[in-house]
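A lone chain, given as structure tokens: the form predicted alone.
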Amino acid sequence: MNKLNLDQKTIESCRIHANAIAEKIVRFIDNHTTVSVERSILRLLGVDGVDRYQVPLVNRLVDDCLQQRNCGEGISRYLAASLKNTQRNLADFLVAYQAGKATLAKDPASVEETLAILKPWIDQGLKKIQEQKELRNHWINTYGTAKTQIYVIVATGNIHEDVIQAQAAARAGADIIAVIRSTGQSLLDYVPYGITTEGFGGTYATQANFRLMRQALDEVSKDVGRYIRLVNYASGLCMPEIAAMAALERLDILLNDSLYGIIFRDINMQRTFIDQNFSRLINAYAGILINTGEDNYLTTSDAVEEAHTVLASQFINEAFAKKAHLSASLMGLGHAFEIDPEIENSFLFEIAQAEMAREIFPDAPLKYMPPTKHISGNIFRATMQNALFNLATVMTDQSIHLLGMMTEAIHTPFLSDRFLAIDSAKTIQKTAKSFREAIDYREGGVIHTRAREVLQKAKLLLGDVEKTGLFNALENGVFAGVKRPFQGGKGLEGVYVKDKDYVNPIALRMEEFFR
């Protein structure tokens, strides 16, 4: 449905610029690995658990590799050599390694030996992911998918309490449950282990917590006759590890943006791009939908003046996603309803932005974020702003509808707040169901004019970024007005140049799947 009559040549130019921008970064990615990529490989091979000091075994093994070996050859080659030298299977080697009765081999196996020795565990890990993917598809085929899915957050810090709140939200009408991570977890260069009951502003993302919440949502899915999707965050210093755990435990959606960690968490840009590439390959293989974080730009920048940076980032995220084999149906590109309501015609500007995203990315399950920046603590005003946001969602056919809460800017929402938010969204979905089909926008009017202005500015910005390079653009603060140095930020010490005989056996097999 084309209501804006956007210039298709301009859209195509944006995609050409974005592809060229991503291509330069991918060439850099192809020559590098990171400690988190290597730990992800181990996790997908079945390495799990912690030592007596609660250090994850994947960290122990990769740290051992770093100390006296060449990490650029890949942890897989050293692990394969260890199994060959000790004549143990993987489980037995890990038991001996934990007990100090076996060490990581000093010299790596050849690439050919590595692929042959590790094949049983590669097969086992990939089979489990495919089984989870098939189970998800079975659930979806059984219950179907709502045109616009209602997305609700839980964030208690205690996974058991999260389960109670998640099930209550699902029974009230939520289709998607996002478990917010504990504050600061994105800056940890390891993944906490086991079920956790203490977190600040959210709950730790662990494989055990993923498993527990997945089981709980499967139970409530049967009760309500809808497949309830589970969301977590594949961002930060353990981005690909979170993706690996999510694939094994059947999460459905991951927050997985190319630029968010760089801009808003000061994670080194080299580390972030390498990690996001492998994390997205895992997501593509597992059928996990990604959500990008363009909405965050508008928390630090003006939503009227900088709207084109949101669109430009959507094009860039799309380009990176394609290079990692993500189909359009898995690209939950993000945007937000964040224009100051005091601005005249702000609602029309919001409609222009949302409709433009819908028309430019017609097959993407767009994620639309609620007003937060201009919520004041006045719950009645917040209710009004959220109602306008809910109406914009219906008018522009958004796919993933993250609900606004009347108590935004006051406290973590109560169950009653979520119930009221769900009720408002469902009421507006019902009362305005066919609104989009019933309206057109006047040629030359505010909505048409605004959309075309934003698209043209996005094209110019993408052209400039292509000329300077994305690394330089990030150093210059092009997105969200935040400048980040190429050699700065957290995690740079975990980036390594690949040896000529480097191998990532998991990536090789996943790439084969898409050929």
Contents of the next structure:
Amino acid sequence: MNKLNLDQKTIESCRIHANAIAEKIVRFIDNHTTVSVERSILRLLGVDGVDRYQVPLVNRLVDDCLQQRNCGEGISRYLAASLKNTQRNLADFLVAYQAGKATLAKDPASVEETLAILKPWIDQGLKKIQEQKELRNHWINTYGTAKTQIYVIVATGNIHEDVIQAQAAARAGADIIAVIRSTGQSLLDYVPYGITTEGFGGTYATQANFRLMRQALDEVSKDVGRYIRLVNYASGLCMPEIAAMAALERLDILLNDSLYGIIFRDINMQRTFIDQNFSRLINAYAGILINTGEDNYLTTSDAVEEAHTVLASQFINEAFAKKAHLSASLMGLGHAFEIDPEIENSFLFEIAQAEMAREIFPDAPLKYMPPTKHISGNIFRATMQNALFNLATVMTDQSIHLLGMMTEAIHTPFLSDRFLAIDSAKTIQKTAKSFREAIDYREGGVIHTRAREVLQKAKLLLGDVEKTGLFNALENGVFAGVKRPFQGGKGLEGVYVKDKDYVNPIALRMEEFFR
Amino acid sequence: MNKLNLDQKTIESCRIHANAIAEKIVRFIDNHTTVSVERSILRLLGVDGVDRYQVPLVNRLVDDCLQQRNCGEGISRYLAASLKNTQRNLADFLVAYQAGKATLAKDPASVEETLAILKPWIDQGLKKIQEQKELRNHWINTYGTAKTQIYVIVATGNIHEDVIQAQAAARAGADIIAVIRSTGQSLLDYVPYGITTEGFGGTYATQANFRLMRQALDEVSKDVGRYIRLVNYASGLCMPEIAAMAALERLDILLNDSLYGIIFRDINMQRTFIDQNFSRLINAYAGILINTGEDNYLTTSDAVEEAHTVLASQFINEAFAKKAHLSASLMGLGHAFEIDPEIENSFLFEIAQAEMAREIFPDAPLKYMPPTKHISGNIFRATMQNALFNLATVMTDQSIHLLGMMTEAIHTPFLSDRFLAIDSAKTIQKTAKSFREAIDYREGGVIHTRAREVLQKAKLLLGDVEKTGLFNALENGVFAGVKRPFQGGKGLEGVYVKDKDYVNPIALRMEEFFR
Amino acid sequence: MNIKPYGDTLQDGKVQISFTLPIAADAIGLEAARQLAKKMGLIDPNVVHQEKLGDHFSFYIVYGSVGVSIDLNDIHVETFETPTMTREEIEQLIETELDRELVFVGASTGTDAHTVGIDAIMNMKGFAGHYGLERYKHIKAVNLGSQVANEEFVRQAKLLKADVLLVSQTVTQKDIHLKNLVDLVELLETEQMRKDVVLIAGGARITHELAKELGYDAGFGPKKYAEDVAAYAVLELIRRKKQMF
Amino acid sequence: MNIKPYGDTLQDGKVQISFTLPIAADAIGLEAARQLAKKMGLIDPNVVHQEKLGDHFSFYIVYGSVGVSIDLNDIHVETFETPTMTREEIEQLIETELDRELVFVGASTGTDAHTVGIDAIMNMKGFAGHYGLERYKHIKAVNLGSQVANEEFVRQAKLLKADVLLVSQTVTQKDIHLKNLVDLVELLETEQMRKDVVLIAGGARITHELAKELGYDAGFGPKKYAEDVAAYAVLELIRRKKQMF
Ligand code: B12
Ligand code: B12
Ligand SMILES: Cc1ncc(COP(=O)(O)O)c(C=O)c1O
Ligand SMILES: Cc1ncc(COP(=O)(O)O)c(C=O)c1O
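Could you output the structure for the form predicted together with the partner chain, given that the previous block was the form predicted alone?
Entire complex below, previous chain first.
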């Protein structure tokens, strides 16, 4: 039952605008590839490992391709040619390549040849993903999914310490564990390798770390009788690669949003839209839920004035996700409880925003972020703010409930911070269980009025963005007030126009799957 | 606008039962007096001070009366006779009496003579009270009264330290300061004298302490532009005496409830109902708001099962208050947020209870107590619980908002505890300002249903109590599950049947005022 | 084994502290807070919050790492882990080892009006799902209620021939409970009854260590229920009985 | 003057502490918590809460009185009370004492992506009602944004002939900010630019003391705004100018 009775026509208009906005970008995307897309293909074909300077083989191969050849033809065609020329299977070729005994072919194979030669590895990669997907579905069917899932982060920098804390959190009631990445990883144009024990404000996302944590969570899932979901970030310069690794290692959720990278990490917009599209295709194929980053806008710009930008961005993200075959059930659109509590009726504004998201995206597993910007070193006040947030989550029936920490303004969570947060969230879930069904928003009340206003403003904004185009809009700073030039930012050098004979054999097969 | 639409007929029935219950007790009260009532008369006539053993003169005089004469005739008649016999004015007589140079008259004066002789002192006492009342009204008219007033306690045992903390709290936003009494004071059959600097879990209630604190609050009231109200306890064995002192020293609110004394302090029920009646008359005359103690029941008995006893008791307290001429605007009926948060939907039960009280007693300045029983040493969890309570206060439009302290399970409040509590309450008042007007309770939802149930059960209970009589009901343990015998408990020895020529000259004049 | 507090990494020593200082909320206050934390053993204390509490007070929240650690080998908890026994086991034990009705007399003494704690231990209904002593076979549980003066308590104990005395104290402000508890011991000694009873104290702020210090046989705090108390008392009575022969 | 923490009575010394221990939540844990509090100088520590955090960790909340006190005479806050000046006063000061345009170059350096802090100081709009440096007459404020490598920062500073460098650091986990801040000083020294600029650090966890230690001229933490920074920098530039003659 809709509690706000928002105007369906306005919502529809928003979707039409958003679709048109995404459409234009997708046309651009379709003509381009990036180094990271190419590396992801290699990863899904089974290329792994690093050289003795810790440079991943996938980077070595793609760099070779770049330096001597044209990446716009697609790494796959060179790889296929190499296998053909050397008459080796992939594993053997890689050993030889790494030992300097084989090089990447000078000329690419044809598209047909490529598909034929690589077929065994394509099959193998996709099969592995499908197996992981089935395994996940099996777990979920066995244990079910909480209506509101409790999401906490671990971020010690040391994966072993993270494991201890993740398991403890799961036992205490957490449903979802996110391993925050070390600051700066999103700016690296490669994915670090192996188990890592040192990071800053987070732990490096590596395939080995993924595997270690997945195993630990599977273990604890059995004990607690809940499937504990694992989260990482397919964001920054290696979006599709992380998605590929996540698909292979059965991560369940990925923070995955180019807009975040553009705005907050100054990643070049061309690069990251292209990367995002392939990463979302992989996610859709692997059944990985994505979380978008709209919540971050309000940490930078004013939460009262700019609330509609969050909604507008959610519509755009929805449109992009649809185009990458993500179903609504995998669109964890983000929003946040970020208004200054010193503003009169700000709690009601928050409720309006959260309820609006719920009503407009009824099938999306919305991700609701806690207050962060207006949390100070006063841990007691923070505890109070988080209690209000926890109640808002129950009131508006959010799906993914990222818990606020009392030490938000101080450090990444201590073990005890997480426990106290889980205690608060679970207690409020219980004590206010049927709150949503016990109240209605009064017609003309602050909540009602606010929701309408925000929706209206989002529609106008989307109309404008449709007119100027998303690239221009980003240049003009529509989101979070941050302006980014089309040619600026990090990673543009990794963008290539596709040759007319370009092929991405993985994407082909995945697209087929969805047809 | 009523948010629960409770059945008005059921409410009316409750009031009829409660009135009948109180009626019977009042008939009993009318035939009796107590040592404390008599001492109060003396206090209002201007008798003050202690002897060299720290025994108050009012106790000395009434004890004399008891030992040698019949208290049922009323101390006033003996005092009047003494003045007449010694041809002294009151002050001189008291000096002589204290020096052992005069004694209390052996025989009482007649009623007419008594009224005539004591008139100057009666006039003087009542005038003082009226002046204080006018002063209070002046302050209130100047500064207005917050819709929801923030109430905090000070309880250091040292009145000077209390003063510092009370002023600090007022500056931080508190509207009402209660000075908690030292444990055990309510069992003393006299009121301690003078400024005190040592108490246990509270500070002794003395007239000198009252004056000191009133002065300090007047000072700070001017600075903050709000009239800061002062609270103490007219409860225990000296109910009417404390009321008299409070009237003279311009206290604004008194905790004043015999049921509390009976149940939690094992005060004899006869004694305390008689005491209460006169204390409430004084309060009515002085414009002092009373707070009743129903909130305490749920600290002892189960808050879910016994919720209706709180409502029933509120009806009874209302009936008693009416009989003592207290207007609705002076009936600060008590209730509390006391359900275990681990119980499903307990927050909704709390809302139901609080909203119900609001709807049934629309003109009463309800006093809402924070969670106490279910607060543990986990100060962070307590902070969360108090946040929910603060929100409930806003949602249900309570009048007097007693703040919960994070250290409730540990000690009486530290200075910082009070600040953090005020910060939470004020922030939530702001952030959720129009919450009440933005939501409705859904027909058939948990809140609605619960309120109806509780009201229905209260009606049945009141019907039963009417049948058995309140004295019997207390013997049977209807409230808080505590049984108290009619002849048991403390203070019965201070109860006397009124002689047919008994007179209480103060009560006479006050009753006249209300006619 | 040496252990330190744990923030998010083993041996990081992280602790959180808060306190008020009776000075204004300025740079001097900040530095005073930092120095206080240092004196408490914090290395590099981080004053994460300063709040003005009126003009003459300021509140601080500090995080930091303590240098000190605790050697677990140095921890000697008086072996006072009461054996976990069920009500039935305890009843059985009384039957086989003592074979008589035991009398437990309890009260909240002095001016303390808190009964919920003593009721939790004694009354039929018990607390948090643990039945109280009244429900035990072979135990006569007499709950005198609250605000019972020590003299009255001792008088009743004598009268009822109590085997076990249960004293509850909740109000602890300015250490009022200490005085009250010590007075009772002295009174029992005067009356030459001390050795004839198992003397037990309880309450939210009572620990076994404290109770022993004050001359009690045992002390019980939060999260202790009737079966803990009964098990301890019965075993102690059995021990005393055996000693006598 | 000697001061102690204040609970509800002068000199009562009351503090609150919380921490986690890497051991189970049992009697040994309780005692370890108590002993730790004692080692931190608490007299009669009161462990008011113990909570099980999984099987291998336990959380404690402790109240108690510290024995130590702070002598206010021992507190020497480096006289770094920046004079409270308004924007207009600062502009005036530049005009009369320096008579030229000053160049302030700022950035959030290293991999730090937090811009809100440096924006608060530099951007037109400012923060919490305090306009930023861009709005000051006679100040050219160049905000390079975030994630600026030290090398790039120094290059721009040179290019722009910066008088004042403003460095913001927000992420402090595992002391990443220390490395970053120190590297910048070294780079400036290598480039022989250190003495030519007023070098200022800022951020939520930056204190003046820390900044000085790391070789900066000043450090600014929370609740500091453009006028504090500008006043300090301008006065420092004036001081240096006077010294030169
Ligand atoms: C309920 C309550 C009341 C009720 C009591 C009703 C009743 N029938 O008991 C009422 C409302 C009457 C009340 C009044 C007052 N209270 Co009161 N009250 C509380 C409250 C909220 C809960 C206590 C409780 O019942 N806990 C539940 C029981 C089950 O726990 P427990 O007592 O710890 O018992 C367990 C164990 O300790 C143990 N145990 C307890 N006793 C015994 C005995 C033996 C022999 C054994 C073996 C075990 C044992 O077993 C129990 C089960 O595990 C606390 C705050 C809090 N959340 O703790 C304040 C609190 C105890 N009260 C306090 C005060 C100051 C008062 C007053 C003095 C205030 C005043 N000046 O007006 C008054 C007067 C009472 C008096 N003089 O004693 C303070 C005490 C501060 C201190 N440390 O000294 C507290 C901490 C509140 C506060 N922060 O100010 N109170
Ligand atoms: C907003 C925010 C973000 C936004 C930043 C958006 C933006 N455009 O800046 C986003 C969402 C992008 C973000 C991302 C991350 N963040 Co962040 N973030 C915050 C948050 C919520 C608020 C910070 C803020 O803006 N404060 C408001 C400003 C005005 O305050 P301020 O910076 O202290 O500035 C004042 C003073 O310090 C001073 N000042 C500041 N700089 C300077 C410079 C000079 C020269 C001077 C004179 C003065 C000065 O003046 C200002 C006004 O008084 C804090 C938590 C919190 N509540 O504090 C976490 C927080 C800072 N983030 C944190 C982390 C770990 C991250 C991530 C690394 C997490 C991850 N691994 O994904 C990422 C990546 C970013 C990165 N690598 O830097 C941690 C840092 C932990 C630590 N101590 O190291 C915090 C504390 C959260 C937490 N508890 O984990 N974050
Ligand atoms: C979509 C998205 N990506 C990434 C991040 C994390 O930042 P980074 O990995 O760039 O440090 C966030 C943080 O909230 C996010 O929302
Ligand atoms: C009506 C009433 N009287 C008195 C008290 C305080 O208790 P006492 O003064 O008996 O210690 C309370 C406590 O809440 C109360 O509600």
